[in-house]
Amino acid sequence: MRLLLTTSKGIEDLARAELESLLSNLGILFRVEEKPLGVEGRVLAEVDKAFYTDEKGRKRELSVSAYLNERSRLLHRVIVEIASERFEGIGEEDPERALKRLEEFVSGLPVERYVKTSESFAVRSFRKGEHRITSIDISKTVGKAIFERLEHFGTPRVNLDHPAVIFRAELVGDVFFLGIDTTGDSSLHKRPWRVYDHPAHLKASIANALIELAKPDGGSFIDPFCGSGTIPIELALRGYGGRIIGLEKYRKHLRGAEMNALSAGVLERIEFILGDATRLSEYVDSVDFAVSNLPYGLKIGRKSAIPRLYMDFFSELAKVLEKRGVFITTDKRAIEKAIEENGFDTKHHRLIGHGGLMVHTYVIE
């Protein structure tokens, strides 16, 4: 079985490592590939069947897709791949010709293996890149091809609102994927514990990627701009044994973070503090790890205030940080100046896709 797994751009290597760890626990043969056909934000896993023993001692097949949906912290979707193909030049083609190529391709696929005639289905599409066709065009065309093929085996049932089976059609650049979306209509990064939304909250998948980059080993951990609490909550949900602190300047967001932590069942594991990160040393004498989504752009209101904010914050951080910090921002110049002038070394830098932007991510010591 081939599984197409989606995640944020820039963390494919971390998602791959997580996948390899999870699949190793099943004791099955597998192969994992980052960026299949060169598509960013995608990981491909080829896996053997997995089995478990039930309470009566009987051998049962385990759904690997369900297992990953339940346990992954870095993935957005788990899709059972039916087929993938590169369509050279599809972006520049006349819409009618482009859709005809997709229709002919899908018409030749054994989609009947994935949906029973008694089950309803729908097509959800995703398109990224320069094309003369829309995602709605793709949904209609792929849906038509699937419907007409299924008619050879019975009477297909379409249910756009509550389908039993979701076909996912993705056109990214000139690469087309078709598969069965086992995750459903809500991406895995939309955590059920989130009852309060910060206006610029971090995706839970990216929060976990930052935690992976920090490699906390049980020491004290702080998010000095914790907002609605995504990073400390996700760390607590991982069973982290060290002290976890969330510092937030605005009471409204701090209360929201506490609500989220309560919803997640980890409120007692996190110390939430109302305070200003530019006076960090007033709240903690020392901390081993600091991880945060720094204010930038719309989050701060006045972009001109960012350089001073970063300089003041990293000056305070230098007084208390013992091991490692991980921070993301769009303001490359301001953070690099603040890091350098306050005596930190940048150990790693990467770009991560977040909210339609590629944000700079720094690991410092």
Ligand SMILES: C[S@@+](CC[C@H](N)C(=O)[O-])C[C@H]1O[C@@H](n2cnc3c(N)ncnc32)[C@H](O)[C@@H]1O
Contents of the next structure:
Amino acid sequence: MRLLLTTSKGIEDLARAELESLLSNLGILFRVEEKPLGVEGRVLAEVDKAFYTDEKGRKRELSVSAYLNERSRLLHRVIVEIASERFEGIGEEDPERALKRLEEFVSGLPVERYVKTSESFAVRSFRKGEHRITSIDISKTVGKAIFERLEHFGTPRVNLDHPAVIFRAELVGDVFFLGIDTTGDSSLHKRPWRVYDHPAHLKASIANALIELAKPDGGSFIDPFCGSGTIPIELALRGYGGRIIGLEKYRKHLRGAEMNALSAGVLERIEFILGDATRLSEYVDSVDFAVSNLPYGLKIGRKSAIPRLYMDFFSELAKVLEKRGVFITTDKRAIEKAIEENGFDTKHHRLIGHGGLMVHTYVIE
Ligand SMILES: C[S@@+](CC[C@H](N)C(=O)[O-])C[C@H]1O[C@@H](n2cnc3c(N)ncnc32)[C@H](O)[C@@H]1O
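Please show me the structure of the same protein in the form predicted together with this ligand, now that we have looked at it in the form predicted on its own.
The next block holds the full complex; its first chain is the one shown before.
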């Protein structure tokens, strides 16, 4: 079976490492490929069947997709591949011709294996790149092809709001992919624990990517701009044994972070402090790891205040940080100046896709 896994752009390697570790735990054969057919934010896994022994000692098949949906911290979706194909030139093609090609392709696929006649289905599509067709065109065309094929086996049922089976049709550049989205309509990065919605919250998958980059080893850990608590909460949920601190300037967000931590069942594991990160050394004498998504200016109103804020914060950080810091921001110039002028070294830099932007991420020591 082939699984298409989606995640944020720029963290495919970390998602791949997580996937390899999860699949190894199942003791099955697998092959993993980052950015299949050059598509960013995707990892492809070819996996063998997995089995477990039930309480009566019977050997049963284990659903690898359900296992990944439950365990992964970095993935957004787990999609079982039905087929994928490169359609040379589809971008420039006349819309009618392009849709005809997709329709013919889908009509030839054994979709009846994936949806019982008693089950309702819907097609959700995703399109990226230059095309003369829209994602709505793709949903309609693919939906029609699936419907007509299923008619040979019974009376197909479409339910666009609450389908039992979700077909995922993607056209990225000239690559078309059809699969079954086992994750459902809510992406895995939308965590069930989030009861307080911060306007600039970080995706939980990216929070975990930043934690992976920081490689905390059990030492003390702080998010000095913790907002709704995404990073400390995700760290606590990983079973982290060390001290975890979340600092936030605004009471409303700190309360929200506490509510989120309570809902995640980890409130006891995190010390939440109301305070100003530009006075960090007043709250902690020393900390091993600091991981944060910094305020981005646009979100806090006065953009001119950002370079000063970063400079003041990094000068405080220099007094207390023992091991490693990981920071994500859109403001490349302000962070690089603050890192350099406060005596830190950048050990690693990468761009990560967040909210339609590519955001700069730094690992510093
Ligand atoms: C980009 S948000 C962090 C969002 C967080 N990662 C989450 O997922 O909810 C930045 C946060 O820094 C806070 N903040 C701004 N200036 C601060 C300061 N001087 N000290 C501490 N927190 C500050 C803002 O109120 C905001 O909640």
